[in-house]
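The form predicted on its own is given below as one chain in structure tokens.
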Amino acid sequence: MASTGEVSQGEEDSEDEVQKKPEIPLYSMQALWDGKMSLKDFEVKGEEKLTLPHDVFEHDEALPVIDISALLGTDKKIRDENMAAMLDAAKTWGFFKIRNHGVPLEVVKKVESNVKNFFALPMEKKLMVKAINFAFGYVGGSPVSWRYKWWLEGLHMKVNYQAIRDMVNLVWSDDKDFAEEFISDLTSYFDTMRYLSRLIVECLTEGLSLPRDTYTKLETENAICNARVNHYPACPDPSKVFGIPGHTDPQMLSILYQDDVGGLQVLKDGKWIGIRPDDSTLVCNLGDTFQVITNGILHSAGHRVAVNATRSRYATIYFYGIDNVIPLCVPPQLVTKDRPLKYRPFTVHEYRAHCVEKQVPIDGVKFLEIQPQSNNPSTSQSKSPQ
């Protein structure tokens, strides 16, 4: 599900400064269909081989299930059972499910077939919008310096409806009514997203017994909100590769919609779980950003992507940040005596740089820990989310 390496427009940097920046060599998904790559090209070899297949789910799934209506409903009794079991999800899994959502099926179907039409335009009309050093548009793949190659291409798309409208316009420029139609899709999807994506937040910060707004007051111009539509090929042989490897992603909340190939996997307590797709729910996760301005109260759980021998995979997933450029720390409603303040302050930007140069690693909130030794005053001290 990773969406990382955005260190670009509309972010510290402008449109003009990434453009001027060298470029990171990406490979990409067309050089295996050329013949240019080999699977041997994509192979995770050792311990951190794949074992798990994309099929195989738990008899009696434990993914905690979230009833997001009971939330914006007047039984009181129903609103606090289901935010204590969100809350205690957050903290345990990093992951949970939720239904009664309020975003239609078809929204983001539609989203999805938008996309797939994308992808199988001929490459050289993906390129027109390639996403420079991993960043908003088209990628085709991972960078060619990394240890594991990603098996997939994606469209990567920011919360911007000026940049939206442009990117479509000029793929399908000889298609205004199918250009028009995606532009209102993708509306549409934001929407939506966005609110519930609001909602989930106020409502875990709630159930830690701080303002509702905390941290969604932070999100400002600069917060990165963006969506990516991930394609898995089908892999002759899947127990070599990953669609991605085992990651934590950089943001607060990711909400994902997965086809019905299956292929997601969560790490839970030193084990991989495969989540089984489902129609009637999304799935969310929490992002490094909520565990570290929560003190670690809150779980940013590792997951992977595999993938199979005979289907395309699809995944289309939400987003959501805050300002990426500001100073961000722990509120001191979070630190006592039996938890003390783990993480040091950091901007968002400076934690996706981090995430790029170590390759998405799902170990990345180490990088923010305050080292034991450690006791300068001055490191508790910044703007905290109030």
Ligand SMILES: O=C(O)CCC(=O)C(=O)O
Second form
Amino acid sequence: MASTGEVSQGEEDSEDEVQKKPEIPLYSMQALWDGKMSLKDFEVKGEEKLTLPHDVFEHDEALPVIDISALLGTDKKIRDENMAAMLDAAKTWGFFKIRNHGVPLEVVKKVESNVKNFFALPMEKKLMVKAINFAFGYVGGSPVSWRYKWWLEGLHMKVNYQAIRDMVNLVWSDDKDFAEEFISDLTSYFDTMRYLSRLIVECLTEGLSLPRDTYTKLETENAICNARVNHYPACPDPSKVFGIPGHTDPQMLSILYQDDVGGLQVLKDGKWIGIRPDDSTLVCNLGDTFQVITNGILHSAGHRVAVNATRSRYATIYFYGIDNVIPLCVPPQLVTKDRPLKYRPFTVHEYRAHCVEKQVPIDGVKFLEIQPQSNNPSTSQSKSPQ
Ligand SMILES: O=C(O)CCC(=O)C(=O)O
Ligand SMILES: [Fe+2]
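Switch from the form predicted on its own to the form predicted together with the named molecule and give that structure.
After this comes the whole thing, all chains and molecules, with the earlier chain placed first.
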């Protein structure tokens, strides 16, 4: 994650953490809209300059497209081909597109349009559900204390039906019909995306020659699965500002639908590549958790969002995560002489706390790396978890 990604994924806080950090940050877009900040405050300084406009998609066609129906089908040859392509994409790109995924576009579009309706409300209404520390609710940008200021507002929704119900009923207390419709649309979206996420994670796990449920069985009640809709307003000077700067996502897997504007860019072999919007596919990317618990075999790729001068952009993203508190270890089958154990056991909660505190950018998992000990080459093996 960037100082971004980690917190930004809307992870839940334990009760005591919420009590320890009750301050609600001032978010960048809110500060802009209130006249407390200007565009100048959003300008990217230093190393990460925006070099690629939102509508350049050169090399996008190289991004693998996986046929999900083939993974479920009975034609072994086609299944094997798609499984291999997906595994290869997960190792090299950390990103791929999926088609024939079975998610009706209307289901995602309904969530997008309901949340658009939310963004159009007066600020006092949106602030009724302001997120305390990105966990859940309305986020009007990035905290102004951060180095990079994001040009976006977002609604973060955890996959917890009661929490969603409470939030929607609070905002639309005067429009029960709309509230009911919103809740029902979100429920269909969550159910479909959870099913799809599990399928993809299990197929990738099978591709690594592990039992298919090695990771999905860790989707306990403490698992962090959430969703959000991001809105990137048009920006008078898009060449100097990021919607979200380069970051990796913290969870296992993200599944994204972007509207037709363009702006999502992925880092591949040191180059940023714009991902062309396309209604026949969804975009998947692996998160840091998946990278660490596969001993770095799978790749959590850096990505970012460019804004533009004329059109608002919307993206709807589902984040699939596993248990937040159980120590997670690399399965011993993924540790070999040629690929010694790279990461120590960790909890998602610990990882998150680290990233929030340090505001580390793309390489958020570095602190989990086991340092090679030159005088004892077997050390890393002996630490390998059971
Ligand atoms: O807006 C997008 O296309 C990507 C958003 C993103 O990377 C995120 O919310 O973590
Ligand atoms: Fe992201």
